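What follows is a single chain, given as structure tokens, in the form predicted alone.
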Amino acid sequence: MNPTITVLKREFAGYFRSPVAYIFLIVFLIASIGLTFFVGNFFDGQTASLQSFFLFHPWIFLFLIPAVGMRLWSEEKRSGTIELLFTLPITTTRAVVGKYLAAWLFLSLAIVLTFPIVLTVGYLGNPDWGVILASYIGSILMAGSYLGICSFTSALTQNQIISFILSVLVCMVILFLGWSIFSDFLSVLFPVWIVDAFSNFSFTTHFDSFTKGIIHLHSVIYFLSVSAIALTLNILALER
């Protein structure tokens, strides 16, 4: 069997294995369902839209992703089975995609979960479908974005406290880049080009379309891309 799969299988089926799991899904699913309906007025709107629920997902990526990502290497190096890893026939390349696809598995599953309220929507309306499925699809792809990153830190310490405050710190840059008030921030000591070129690297520019029901190329290519310079840089640190 290949490598990769295997790693991939042991990993998804350890997140199984003790309630963290569990305790951060029924977090994931109460934080987003009621971030939508309490914060975001989804009622208010009277429209079968979940374009509340989507936009709090960037927010609450933040600090949730970083607490499934902190522990991928961090844990390893703390407990010395990181030793033990690499004495398997196995690559580091292999090691860190296999256990990145199965955190990225892991954290699609709870995004997927939260189907109850598109059949919520569903029932009290007549919702653009084209719409919530690329938002789906660009949620599932932000969310590989966060972890490549919040892989590559816990990479860098075997501390996962350590680990998940790099994390939020680094996601947090590349969320604000795309933040309006940022932006207008930036633009007080930049031209507008280089504003511009800011934002282009933020999540939130590229997870707006999405939202919105379009699907550009550039904005999958830019979360692939943030998740392989990642999980490139992650694969260096452990060689180092």
Contents of the next structure:
Amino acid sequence: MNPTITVLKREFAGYFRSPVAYIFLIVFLIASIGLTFFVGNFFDGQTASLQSFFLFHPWIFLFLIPAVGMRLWSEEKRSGTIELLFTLPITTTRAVVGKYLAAWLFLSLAIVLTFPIVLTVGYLGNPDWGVILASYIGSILMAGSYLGICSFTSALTQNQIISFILSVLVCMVILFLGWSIFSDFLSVLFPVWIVDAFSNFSFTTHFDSFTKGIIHLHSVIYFLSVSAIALTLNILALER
Amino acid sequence: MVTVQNITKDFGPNRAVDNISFEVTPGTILGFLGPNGAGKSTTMKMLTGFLTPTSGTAIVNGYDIIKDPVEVKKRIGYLPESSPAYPEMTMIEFLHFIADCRGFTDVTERAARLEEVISLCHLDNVRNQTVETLSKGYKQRVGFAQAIFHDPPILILDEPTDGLDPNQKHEVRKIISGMAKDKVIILSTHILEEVDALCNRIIIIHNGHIVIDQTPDEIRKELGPKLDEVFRKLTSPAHTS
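What about the form predicted together with the partner chain, after the form predicted alone?
Once more the chain from above appears, this time first in line as the rest of the complex follows.
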């Protein structure tokens, strides 16, 4: 078997050997659906769309993905299993990619499990299915970028709490770059083109177009390259 | 065959291993001795590819540990100190994972090897117990099972009998000497009687340097009849070379 798949399989199964996975899934589903109804006022919109559902994804991810990613490497370091893993005939790159893909698969599962809300709008009205599909693709890609950053920061420490806080901070900076309140503030200080350049580095700027049903190639490349850069740093951090 | 060539490891300003060279041929059980912090584990971690040497290298069965780390790792079985294993997996799941990593694709071959290793390490009654619930002795034996799973030509064991009761120690020593015929075995230990019972060559390392590299008999002849006295003499703070 391909060593990357071996690592992926072990890691993915590992989520379900402890209650952590189930708790995460429950919290994620309650948070994403709850925010849609109680903060996003799903019914008041009177439209058959999931705009008010996907609107919150960047914010939910900000806290929940570091919770998944914080243990990726810090736990291996703390328990010493990293010594086992890196003395098996597996390269660092394959180990990093295998563990990352396992976590991404898990997050994708969590995102897909929100499908009852899709059934709900389908039952209540006539939504644009293309927009919903594009939004889901955008959400999964964005989750991958968040996760890449968390995987990298977890390789810097053997303490999960430090790993969590570092991940939230880094993701928060990237998220805030595109937040309107923040860019309004920036536009007081800088010319518009600088503010625009900044917001082009934000998750929300790229995710927004997905939620409108537009899949820009450059947005797909953006999310994939954030993950790739983070994973490259991750590999460098682990090689001694 | 393991050839260590001028290997050095620095941790920041501290030199843990200083320009060590030695060669081990098949059939040797090499006892690696030294006080805590002497550089034993660091040397072993470099040989197994976990740490990259600051300078120097080692050749393991023709493969360079720096240029071909994966080929080297295929040929080495390694039991790290404190024998780490994934705590949430059951013993059998863990060994299946090791079999996957070691490329045992043939189902019957894998099953046969699993049974062999399980009976050799007396793990039969903990098959479906998760690693985190195992006692220290069992954990150590799971680590040992993992190390010998692919019947490697080179076996590196960091304190293999640490934490075992006298019967288990005896058992592990019996397994080790039973496998020694055509293998290179390097083991570190603090138990000097173990060295006497098991090893046909001794390296004592102190402050990152090799202070002695001989057979137990030669050491006795030249330095005195008692190994622990020799050890103390060579590694006491006064004897810093």
